[in-house]
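Below you'll find only one chain, the form predicted on its own, shown as structure tokens.
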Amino acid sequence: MAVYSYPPDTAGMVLAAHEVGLRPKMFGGGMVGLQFASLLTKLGPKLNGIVNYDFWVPEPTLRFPGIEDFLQRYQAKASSAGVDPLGHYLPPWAYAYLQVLGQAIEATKSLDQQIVADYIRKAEFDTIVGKVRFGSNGEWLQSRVLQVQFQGIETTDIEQFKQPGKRVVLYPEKFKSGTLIYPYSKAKIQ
């Protein structure tokens, strides 16, 4: 069952699926909100088996230089700033984009937008999310959208989501950290 939803509907779909005992072979898709601590801790074990997209999760295959330090600094300030306390979804890539821009400005010694943009489309950048390259159209040369499956979630405690093995990377193969549990009903009871 494919679900494409925004946070309130995402939470509603997961809760409804459990309430009615939904048993599709697969469940998930493009469910916005399952990347944020507020829904992770609200839904806890009800997430098991769901396959969804993400951009960064704490799996060993995504532990690039600088990411741990970045997340420690981010998480130390997140609560008082009123933002997502995990910071896994958007902050790593936002910071990485600034790293790309900084490296491009430093390499070109220019603030001219065209010169910097041309450089960005040709170079490879070392960032906290790994090596990044862009194509001639300005998009990622290779997609970095992850497909993850929620596995082994036991409680609604936020600390478990800082550990590997809870959002296992299934795709892209380069970053795969585990195996799909199939069908959904089997993963649901793990």
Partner chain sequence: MVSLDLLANAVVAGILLGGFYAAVSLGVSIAFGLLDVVNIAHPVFVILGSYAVYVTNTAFGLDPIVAGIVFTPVFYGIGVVVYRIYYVSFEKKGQESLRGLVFFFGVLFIVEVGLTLKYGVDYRLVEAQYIGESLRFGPVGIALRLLVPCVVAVLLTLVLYLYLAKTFVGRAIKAVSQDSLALRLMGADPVKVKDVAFGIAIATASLAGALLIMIGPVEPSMNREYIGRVFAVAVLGGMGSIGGTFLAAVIIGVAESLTSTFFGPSWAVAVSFGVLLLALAVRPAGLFGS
Contents of the next structure:
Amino acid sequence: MAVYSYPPDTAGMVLAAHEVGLRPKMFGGGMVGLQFASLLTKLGPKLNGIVNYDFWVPEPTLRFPGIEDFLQRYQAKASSAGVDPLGHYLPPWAYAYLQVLGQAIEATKSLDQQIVADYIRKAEFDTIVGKVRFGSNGEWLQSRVLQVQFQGIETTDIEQFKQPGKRVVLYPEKFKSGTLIYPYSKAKIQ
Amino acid sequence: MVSLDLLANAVVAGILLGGFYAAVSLGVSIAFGLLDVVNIAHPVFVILGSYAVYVTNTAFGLDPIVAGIVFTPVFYGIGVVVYRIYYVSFEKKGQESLRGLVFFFGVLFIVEVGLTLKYGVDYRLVEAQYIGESLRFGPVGIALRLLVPCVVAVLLTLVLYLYLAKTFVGRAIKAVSQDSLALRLMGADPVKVKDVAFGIAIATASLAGALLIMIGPVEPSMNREYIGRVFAVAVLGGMGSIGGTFLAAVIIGVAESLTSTFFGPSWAVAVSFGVLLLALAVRPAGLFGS
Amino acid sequence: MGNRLVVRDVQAGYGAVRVLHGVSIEVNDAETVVLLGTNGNGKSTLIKCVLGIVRPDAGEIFLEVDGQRIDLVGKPPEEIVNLGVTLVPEGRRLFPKLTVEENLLLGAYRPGARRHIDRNLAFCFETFPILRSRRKQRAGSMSGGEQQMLAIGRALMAAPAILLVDEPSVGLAPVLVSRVIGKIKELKDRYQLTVLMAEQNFNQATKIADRGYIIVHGRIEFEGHSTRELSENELVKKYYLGV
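Can I get the form predicted together with the partner chain as well, since the one above is the form predicted on its own?
The complete assembly is shown below, putting the previous chain first.
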């Protein structure tokens, strides 16, 4: 069962799935909200088994140079700034975008938009989310949207989401860090 | 062919949803229906209630309903202060109609932006044993996170109804907008009566906020989705009739639930005003108004 | 002992317009005093001064309760009502959307009246049986005469030390005026109520008054110590009896 929803309905869908005893073969897809701490720490064990998209999770396959340092600095400021305390979902990418721009400006020694853009289209960049290269259509050459499965979540504690193994990467193959538990109900019980 | 199971589930879900709408609308029914105060900021106080409950639930694991009740005196106080400012600045000078509305718009934005600055735009949820559990009666499932709010709303409706019907101040609240000089001739100070009434109206927002965040995640700007709906319920219920407000809320809840089940959720938002327009065409004073 | 209302040299008006030019009246315990005057002579303004709705520019208004003097000037209406001075207002001023019973119970709002609420409600229903049978009806849906009965009943619920009645005959058919006046007389005879009634219907008012004042252009022009003195007065003959 594939669900595509914004945060209020995402929480509603996850709760409703438990309330009606939903037992599909797989459950998840494009639910916005299951990436930030505010929902993760409230839904806790109800997340087990859900397969959903994400952008970065603390799995060994995604530990690129610089990411640890970035998250440490981000998390230190996050609570006082009132933003997502984990910072896994969007901040690494946002930081990477600026790394790309910065490297392009340094390499071309130019602020001319055309020159910088041409460079970005051709070059490869080293960022905290790994090596980045763009294709002819302007998107990443290889899609980097992850599909992760929530596994082995026993509490609503935030610290567990900083550990590997709770959000296992299933796809893309290159970053795969674990195996799919199938069907959904089997992962739900664990 | 419409499945009967689906229909039954949609009706039950609508009744439960309606109960919750009643809890959110009762404060408007008192302020707008009985006091003639167009408090469009009421839903933002509901959101404020949700955040008060969220903070205590997250910090101390306090049950959301208990937290909602604990905060009612604080919200009562907020209500009295807000009404006093409104009274001194606008009502006393006879400028309540337009400037008063602008005042409540201002209150709405101040509270909303204040919450956003303090807690960000992330969606917030609460934890309780019964959230995510459900009861089953044959083909009909009842989620506890919807049933508990509905039961609390019924109790809130009863308490308010009895308070307005059986106490001296309650009856004065019902009378105050009809003839405030006559009320003074009964020995009651209309401004104090309105203080109490508006305090109670805002106090209900604390409890309604607890119910809101129990049902689903909350973020500060969500209040705007409720402005139209709560006023539709209050008008449909007959302006100030407590029982009428509850029934109107259930009617709108069921209509919304049926609409989203059979025609898709996109249409549900249009339901409250649709029902209101239809009802007012037949009964201009609302379903239960005089 | 008992209650007494004294108004002494009161001047009052609205903005630059002076309506009362030094009015003095007294209402003694268990008396029914009538304040006679046609429209625009200041009857209602005087009543409003007593109840604190209009603040006098000069003069004294005070209550004597068991020999103790209580000044009324400067007190808000609700405080004056709490002292036991209640008003049956001109035009009745009921709460039209509330039921008859709710209107009556609101009459007993002042703390001094709440203790006797059951007794007073029974008394109201006994005096005005129509109110008992219309208990659950909205006040606004009753006829004018019934509404006037309710307005009097509501004022009686306050267990008044002094009852002020402002123009009870306005807007009522003559037959109803007689009935309303009859009821006030009945109350006075049975319960020794102290009543000040402002009225322009001379014939009706003098049926129940012990004595009275005639107010003309904001001045008391004549004080009659009995209804006979009133009816024999030249002013009365001029204004009311068409002589």
